[in-house]
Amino acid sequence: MGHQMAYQSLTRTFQRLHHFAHLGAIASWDQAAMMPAKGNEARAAAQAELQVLMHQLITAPELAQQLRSAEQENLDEAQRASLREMCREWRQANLLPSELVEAKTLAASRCEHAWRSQRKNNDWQGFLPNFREVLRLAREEAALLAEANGVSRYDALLDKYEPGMRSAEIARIFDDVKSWLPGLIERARAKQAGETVIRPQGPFPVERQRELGLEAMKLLGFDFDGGRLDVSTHPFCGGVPEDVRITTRYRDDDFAQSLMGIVHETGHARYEQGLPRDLLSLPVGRARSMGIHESQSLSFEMQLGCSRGFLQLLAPMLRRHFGDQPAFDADNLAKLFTRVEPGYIRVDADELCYPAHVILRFEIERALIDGEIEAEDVPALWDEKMMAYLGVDTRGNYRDGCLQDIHWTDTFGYFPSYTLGAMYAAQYFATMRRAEPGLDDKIGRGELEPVFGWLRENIWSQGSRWSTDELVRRATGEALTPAHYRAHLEARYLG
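Could we see that chain alone as a structure, in the form predicted on its own?
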């Protein structure tokens, strides 16, 4: 292996980084799901220290020479892809001083921890000081990355989650969606106005909801020897591929929220559990982008979970856990899980209204990072866009308005990934159905392996070997296009 000395040395460094990231991920999960409130300051300090340690490791002077040397070594195609991803991580890290990394980690932890009670208390003014500091540091990071990469400040942050994607392209795609989405929402609501829908009668005990969720996870192929289900304020999928932690939240008057949250997070989890095991410690073995990650959760929740075939599987499960009632008829469930009703909350939004929530956030956060607006301007802009896009009045309701998401306590550039993911998922399933015209009948019979097998072969096992565009072209035969997304929504809500 003498001819690959630099590459092998880099591999050992990135394996160390992977092990540190493992510990950080589990500590973050614990902070959100299990940690008592008084542990936050100490946990924030420990996490910040760990981030600084990892930053020092990836910015060590010798890495620059090793990366240059590895470029000259005799590497195969897979190793070249691996080296490309190492270089990408190294470039990103070396543009940020360790003091900024530490300050960002501490500010984010404080902001997120305070947000939990501030959101509950509708306290925008209380949230603002922490938010201003998070925004200030995000802009500082964006400016450093933008100058080095020759892109806008927002594009510099977007690139962390969607490598190679630019906000101009997202704006073009989202403008296309905005041109037909309001009319589609209106037509779907008019069609549904004449339908009779039976609402499930609760209460739905939390323990039975948990059992139902675990049964759904089993049906969806979750590996319980490599992960677990817990509760948190904001549902998420965390941990590491070898130990995937997903969370949900329960309401005893509504089983659907927790159930579909679990189905969604199980999609994320299956992607993590399906990544190439021999490459997990290297950047090339990780998920390609957050849009691709969201495409997995939305393949599970929207394409599969809300399909008529899957709801036929769900109907007897609901009767077993909650007793027999007319609402659990498969045809009624199909109506129930596709109701279109504009509302306040993004995570509770129906499939048709959801992209409006994302577009609103994308437009606000891009303006924030690019300095067109300040933190104080967010509520008024939020109110204006919610009324324009969904006809919903959020004035004075910060809890269900601009305080509802955890993301802006530490992250900018992530929101577009949700709707990009929905578009990728629609494109995947259009491809699957072309290859296997009887796919929906198989789903209704509980034969889900054709879906999982396609995702495993085309997405999960590929890790970050290809650019996002190349991954999608190889999987579906074409670049991302919103046409499949529109066709899917029109078929489901107007067909």
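Nothing here was measured: the structure is a model prediction, and the numbers come from that model. Under this definition, the rigid core comprises the largest set of C-alpha atoms superposing within 1.5 Å between the forms. Residue numbers count along the first chain shown, from 1. First, how it differs from the form predicted together with a further copy of the same chain.
After superposition on the rigid core, displacement of the C-alpha of residue 162 between these two forms stays below 2 Å. Annotation: Cα of residue 74 displaced by less than 2 Å between these two forms, core superposition. Residue displacement note: residue 127 has its CA displaced by at least 2 Å between these two forms (rigid core superposed).
Show the same protein again, this time as the form predicted together with a further copy of the same chain rather than the form predicted on its own.
We keep it simple here and write out only the one chain, dropping partners and molecules.
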């Protein structure tokens, strides 16, 4: 390669940021999974200091010039992609004045802290003033990003989590889903009404659940030399690609939540463990988007984990860890894990009802950011949409309605990623099955490498080299095509 002074200098800066981010990631994992209560204040101060340092590094004045100079340098295609992602990360960090970042952090923290008791007390009126301030600042951020990026305000926030995605496209997709989802839910429930499902009988000792979870992770190819399983209140996938830390939580009356949570987080983990090793210190070596990340966890949990083949593998594992029960029959497990029951709470929702929760949130947050509605309009819209999409009455029940999630105390534009991820996952598996018609038989025999190999080659090893759209086209031969998602749901719930 020719003269690349600016590019190499940028590479060094992003490596430094990568090293500091490593320490922050491990400290965050520790905070959630290991840290005793009294460590909190000192940890928060240390993490804040690290954030200040990293913000200083990425907003250093010389970077602007270096990014411009690097554009003129003799870079190969991979380096061009790397530079594009550096630019993206730099723009995200440099477009916002630090006073706005600080005001957002403070408002979010205040709103979140008060929300903890307000949710319990069903206190929407108490929540509203804090929420108005959070919304005001989010609109300010959106306006700044929108102007710089030449997109609408909501799209500017969406772009943080789904680079290149636009809300018009999402609205088009979600409108289609809305046209068939309520009917599908109704038919699935009618079908399931005549079925007998045997509930597993607990207790399920936590230590055995942990052993089962570890066995499932092993089956799913998690590399234990490069990661761990621990416990935290809110399960997550954290750590660093070289050392991925996933967590779960256990209830001794229910093994399924913990087990399928582990399967889900293992999908996230394998994405991280499979990222291109030689590029990990650069933005181009990281996961493509939140939707693509979710497509990995949902590939593992919904496409693979709830498939008949996988449940055939699971049945003897359950018997080995918990003793024999009629509920552990693979047919029964399939019924159990695909039970459709509309309810209030997104995180408890089944596969079929989940997108309704997401679409509702997308429509409300988009209208909020674009200024079509105000904070006080949320409950009425919530009630209306919950009734329309799920037939659930949430009037006056803020606790289980618009106060249930934590996202809007500081994040707008994230919700679509959940359902985009489910759609991508369905599209991957449709592609895999076309290429390998006997795939499901192989899964049932415990031969999972065809699935892992496809994901490794097409998604994990690609990092952020391509745009999301190009990544998906290269992997599946077509752009995002929600028809695969509908076909998957219809096959599973009506088939």
